[in-house]
Amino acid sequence: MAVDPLWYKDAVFYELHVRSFADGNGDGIGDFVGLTQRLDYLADLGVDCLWLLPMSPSPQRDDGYDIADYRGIHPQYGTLEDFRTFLQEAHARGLKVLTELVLNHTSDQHPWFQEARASRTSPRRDWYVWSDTDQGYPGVRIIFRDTERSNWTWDPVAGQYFWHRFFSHQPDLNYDNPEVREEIWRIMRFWLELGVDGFRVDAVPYLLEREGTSCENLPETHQVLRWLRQRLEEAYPHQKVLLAEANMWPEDVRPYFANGDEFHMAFHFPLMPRLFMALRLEDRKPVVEIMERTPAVPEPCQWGLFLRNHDELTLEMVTDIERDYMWDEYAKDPLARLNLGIRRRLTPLLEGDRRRVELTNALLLSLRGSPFLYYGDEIGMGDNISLGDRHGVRTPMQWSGGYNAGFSSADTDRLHAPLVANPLYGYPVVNVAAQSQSDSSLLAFMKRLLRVRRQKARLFGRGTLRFLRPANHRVLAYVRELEGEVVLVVTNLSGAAQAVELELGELEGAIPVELFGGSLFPRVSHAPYVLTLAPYGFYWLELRWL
């Protein structure tokens, strides 16, 4: 059966951390054996593609984003053979797999860096960015302002400073060096030959440096990325996918699609905080404004949408006033704040309000783009902000209310991170086993939501989106349309019941059919169409001409 080369436009993605998902060998750390054993759960949930956080050998000073060997599997997670088995089993269930490609930097423990620092005449020396002073590229922003004071770090072994955009133990690679570019392509090919379906490419705006610039979004960076995409298409024409992490305004991300010859997908970072802003303000304006500010992308390209992920809820792409508002409303506890963001999972962010959790997921799955779910959010998992950095949202998956939440058979004190055990979100009350037994659980709701979306996957993934502008600003409503199919989405951003009048004149004669239960609503006429919505309620209505 031929695979649609644009499959990613219709897909629902599921992000997980191998380390935190399922322990198959009883050592307290998740691994590929355990993940393989849980693939039936993921297939039954209704997702289409898994995105795995870093899995390569690493000192784990940045949870795997500090890579020490690009061609291996971290020994705690298993072997390459375990990974091959996982990949085969995932594909057998119709699940595709994206892995991480950390382009910008390596660990300072990587053999490349160890060779580079050993001597100024080392063949690897020019694989990194060195300087005799720390004065180069002045004014370039520091991303991790909580921990770093400069983008330069002195290396006493090398006798020079090295450049890094992230942590000082993550030296940046030098993409002006063609040897670096060729080696990265060989690494990509290694994993593609194993059968991965593509890469989520980390921190793409920062690959190159030029004096007098912000060292972000440089034309030279795009040249490197287009070159990698060209190599990819030559070797695997229309088979693999590249997903960009570029935490920028939508107009600044747009060039990463280029003419359809750079990235297939890119995350839409600025939409995410505005979904939460709209909910707290009970006003559709933040969502409508950022979506209308979002430029069109080439036909083969797609935005990736998300509510939460493994990082903090980033507030880089908001104004200072908006950031202060989000901190005041969603991070009253100072421990919840990290860098320019909030380190909370979805359900605690929404104060455990099931209605708001359902509504935000309904928005995520019906706006234009491909949605990304974060592991555990489908059951309403909590977090542990006392763990530091971003580890609080990377705790073990809560499979059951039994020993170690069903995550591991190891002694509890050997788990890689403490289980969430508080009375609201802890594993005794929030777990897969319990929710699988109830048709009214959040997990059951998410399965229904994903099942309905899959029935309309092409429309939601590829269709046009047109916002309606009813007088009631607490209602966010839009029309999705593709090839004669029309779905009306109406959402109530308020905690009180709302009535709304929608101007649907161009759809006159259609009968709205509610997609979850099949109920018929009154036929659309030339008069304003009146709907009432429960607090945080929503409708997905297919418009049919019967």
Partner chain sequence: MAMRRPSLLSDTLLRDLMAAGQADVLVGIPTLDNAATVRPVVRAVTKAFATHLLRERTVLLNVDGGSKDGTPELVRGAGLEPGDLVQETHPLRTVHRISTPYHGLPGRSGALRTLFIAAELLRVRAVVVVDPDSTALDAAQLFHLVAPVLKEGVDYVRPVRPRSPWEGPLVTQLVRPLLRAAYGQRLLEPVDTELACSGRFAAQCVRELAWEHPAAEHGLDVWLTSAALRRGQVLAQVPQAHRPEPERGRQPPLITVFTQVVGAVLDSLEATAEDWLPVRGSREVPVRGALSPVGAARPAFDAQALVRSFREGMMLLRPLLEEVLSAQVRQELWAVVTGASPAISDGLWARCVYDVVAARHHRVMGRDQLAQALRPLYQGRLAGFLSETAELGAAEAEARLEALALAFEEQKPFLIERWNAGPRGGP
Given for the second form:
Amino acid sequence: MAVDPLWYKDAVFYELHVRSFADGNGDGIGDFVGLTQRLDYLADLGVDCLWLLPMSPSPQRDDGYDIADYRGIHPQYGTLEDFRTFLQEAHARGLKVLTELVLNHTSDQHPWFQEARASRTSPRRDWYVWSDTDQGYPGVRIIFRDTERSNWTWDPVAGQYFWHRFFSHQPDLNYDNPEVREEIWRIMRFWLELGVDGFRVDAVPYLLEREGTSCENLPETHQVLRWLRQRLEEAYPHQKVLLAEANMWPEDVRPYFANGDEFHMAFHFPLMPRLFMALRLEDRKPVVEIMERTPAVPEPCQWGLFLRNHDELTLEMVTDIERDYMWDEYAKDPLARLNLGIRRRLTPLLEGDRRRVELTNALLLSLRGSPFLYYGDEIGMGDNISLGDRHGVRTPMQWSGGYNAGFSSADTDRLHAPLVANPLYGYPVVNVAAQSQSDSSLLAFMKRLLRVRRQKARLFGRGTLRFLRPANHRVLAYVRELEGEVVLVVTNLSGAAQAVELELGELEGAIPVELFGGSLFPRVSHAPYVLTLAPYGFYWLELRWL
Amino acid sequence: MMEELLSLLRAAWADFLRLLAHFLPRLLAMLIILLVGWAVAAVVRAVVRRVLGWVRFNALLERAGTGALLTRAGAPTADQLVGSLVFWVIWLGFLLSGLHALGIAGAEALATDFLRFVPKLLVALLVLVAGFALANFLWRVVLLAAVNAHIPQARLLGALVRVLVIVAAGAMALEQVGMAETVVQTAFAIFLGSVMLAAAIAFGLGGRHAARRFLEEKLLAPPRERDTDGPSHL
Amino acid sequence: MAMRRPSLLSDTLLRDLMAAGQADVLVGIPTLDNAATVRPVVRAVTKAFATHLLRERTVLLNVDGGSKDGTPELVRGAGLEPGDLVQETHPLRTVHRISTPYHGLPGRSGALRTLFIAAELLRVRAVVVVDPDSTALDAAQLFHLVAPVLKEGVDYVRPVRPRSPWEGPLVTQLVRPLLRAAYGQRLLEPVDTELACSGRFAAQCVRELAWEHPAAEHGLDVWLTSAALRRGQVLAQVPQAHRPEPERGRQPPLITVFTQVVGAVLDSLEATAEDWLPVRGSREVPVRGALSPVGAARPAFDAQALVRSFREGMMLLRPLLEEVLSAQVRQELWAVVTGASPAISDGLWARCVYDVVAARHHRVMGRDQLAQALRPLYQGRLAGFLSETAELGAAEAEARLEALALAFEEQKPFLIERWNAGPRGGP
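Moving on from the form predicted alone, kindly provide the form predicted together with its partner chain as a structure.
Then the entire complex follows, led off by the chain already shown.
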């Protein structure tokens, strides 16, 4: 059957770390053999596409985002052959696979950088950005301000400063150099030929530098990206997907969709903190505001929505007042704060409240966009904020209550990161095996949720969204509509039962059918439609005209 | 005498040469126009046939029932016919302008008249084709309904409907091209009138009893449908 | 915006459905002035609920086309009668019995549509449609009809009736062999008015069937059947009682039935061509239960009238048939017409029908016209069959029907050829 070229608009994505997912060879580190063995679990869960965090050889000083060889698989994760097998098996189960494309920078261990620093005349010298002073591009913000002092770092071997927007061991590539662009395209092609379905492209706003600018979102950067997309479409017309990571306001991300000829998808960063804020405030205002501030995107483009990911819950896209509120409410423990964010997983953020976890997931899967789930959140895994950097949310997947949580047969001391073992979220309590046994577990709920969403995938992925404005501000309600199909989503953001009167005038005559249980609700009339909701309760009501 | 004759002959020869010099370019021009016209007409004919082939014009007419008529008349297929028609219209237009170039008096007026006539002709043809299609369609409906209702004169009824519609369409077409309008109208009115009269007389006199029975059955008798008396076919 | 048409469900019905919530089995009885016969039917259904389906959630839904003889009241009031109650059998759950008028014109289409919508909204596992004049129905039979859907995951169940080979000739001479040759499954009663189907199938039909088509009254069951046949649904047949002949006054004229049924068959075949074109041969549709021997009743068809109608039609429609039938078929038919006692052979009859199917595909004329043009031929075929089997016993006549069905299968390449040729396939 022909694949819909817009499949990514209907898909549910699942982000995972090969290292933390499943260990197939018993060395304490997750690998492709282990991941391949767990593909049935992912297919059964009901996700459509996997997004793998970096898997190339790397000194692992930034969790793999410091790449030392673009065409290889990190030996700890297996071989290229293992990866090929994994891809085949995933495709056989109808799962697509996105991998990381870290193109802004390399590791300082990368042979290119080693060659470049060795001599000023090296042909690779111009592959990076060098300067004799550290005064260039003043005023460009420092992203990792907890660890870095400047975007310039002195390299004693090269005898010059090199430019880096992230860690000082991650020199930025010089995209003014056509050789660099060509090489990146050849690398993309290498993975696409293997069968990868697309890339999540890391740190796209920072590719080029120009004096007197913020060095972010430059027109020249867009040119490079459009050029890559053009090459992609020439080689694989309507087959592959590019997903931009641009941690910006939606109106600043919008140019990355261009006229549908740059990125297919981009993450919607500011929605995520506002979902949490709305829940805490018991008020729909933040969510409605940010969604209405979100510009329309060209038809083939799509927003990627997420609740949590492998990074901290970033609070860059909120006001200072909002950030203080978020910190006070969600990160009372200063240890939970990192940079401008909160490094916690979904369930601990929501204080382990199952109802709120269900509600936020139901929102994620019914708002307009393609949802991204983060591995482990489907069983309500906890985190370990005493681990450094963002490692606390990257602990091994908890498969069972048994030895090493079923993650690895290695000596427990050799696991790449300690298992979460606290009494609340520890693997003896929270694990896949136990939750698979029960129809009332979070995992069972997530499967149901994903199954229902898949029935209406086109509507939720592509349909229009219109917010209703009932007087009760604790109720967030919206109408999703596509090609004559209508779903009304009503959610109670508060911890108390609520009644709400919805004005559904133009939907008069519709018969609401609740999508999870199939129950009928009274027909919509011209009078306000009264619904009552349990604490943190929600309805997905399909409106039918029969 | 001889001198005179010679001079006369010379003068005549000179006149002839002058005339020839005057006429030859025009003739040449006309020939060129004719040649170009023929080429243009031929190209347009080919294009028209190709386009009609694409839109499956023949099948279309076939469905409307006109195609069968052509086949029965031994005429070429419909797209061939339309192609030829287009060819001749264009070619005739060029011929007239060629005559005009030749300097023949009245040719100009003829050409303009002709150009004014062409759209009317096309509309008339369209009316005719639509009339045929409609006639055929109605003929089928009436015939089938009549046969299945066991009306004995089914065929006559069908033919009558068909002829009426075709005659009406023909009258409209003729009127469109502006041919003896009043004559056509009068003839059509007389034709229709006489048919109606004949039908009325026939029904009134010959079918008096039948008509009475029909009315009685329809209006007075309890609803009793034909065909329901037998056992069920399902 | 969504299509906002007036609802088919009354507020009362919707409330009733909300109250019922969800059901396993929905038994639907479409009625229109059936007061005379409906009581025993309701009684049989109620008894089936109380005995065979006592663990299932059951709903009896009577969809009424506007009866003036108090049928709905009878349905609501009817039920078990003294003597029906077997000790210690009563349903565990609340039994819902709903009687509702439906919107739109009275007829099978509106009734079944309402019924299927209700089935979808109640998320039933099985729907059963029973006739209000099925007086021979008993609880066990009803249960047998629905059991394959409930217990084996069958999607579509049609009854098998112990009918004689002379009953229902439109089915046996035309619809049955044609559908069998086309879709390759031997369904004996493709257009019976009783059936059982899965909730999933009902929901599909709600979405996909042309409920508002003018031919839906008699064509609906053809559409249901071809929808079931084309999609490779799991089919089954269940022996049921002989149906009483409908009362004379209730029977629509042949031409209406013929046009709608044949028209629906033509439309179905046209719409599902890619499903049936590759099919060759046929296989049995499994029968659940023991078949009763076929009956021997000979309905009193007026053979003379049939022949007359055939000859007359052939004469009068000759120019029209020339557009429909291929040359060879025309020639053979003409030989039959002029013969002393016309008998259209199995092969010729199959090719006549196939010519009409192909003519529909090539849009030689409208479907109703094609069906009407076929009727005289059908009458000729029927007359021939009647006279040929006049001396035969039921079993032998039944064998002739099987031979006809085989002829349809054998001639299928002729259909494919005509289908793929131009509109005027015959020279």
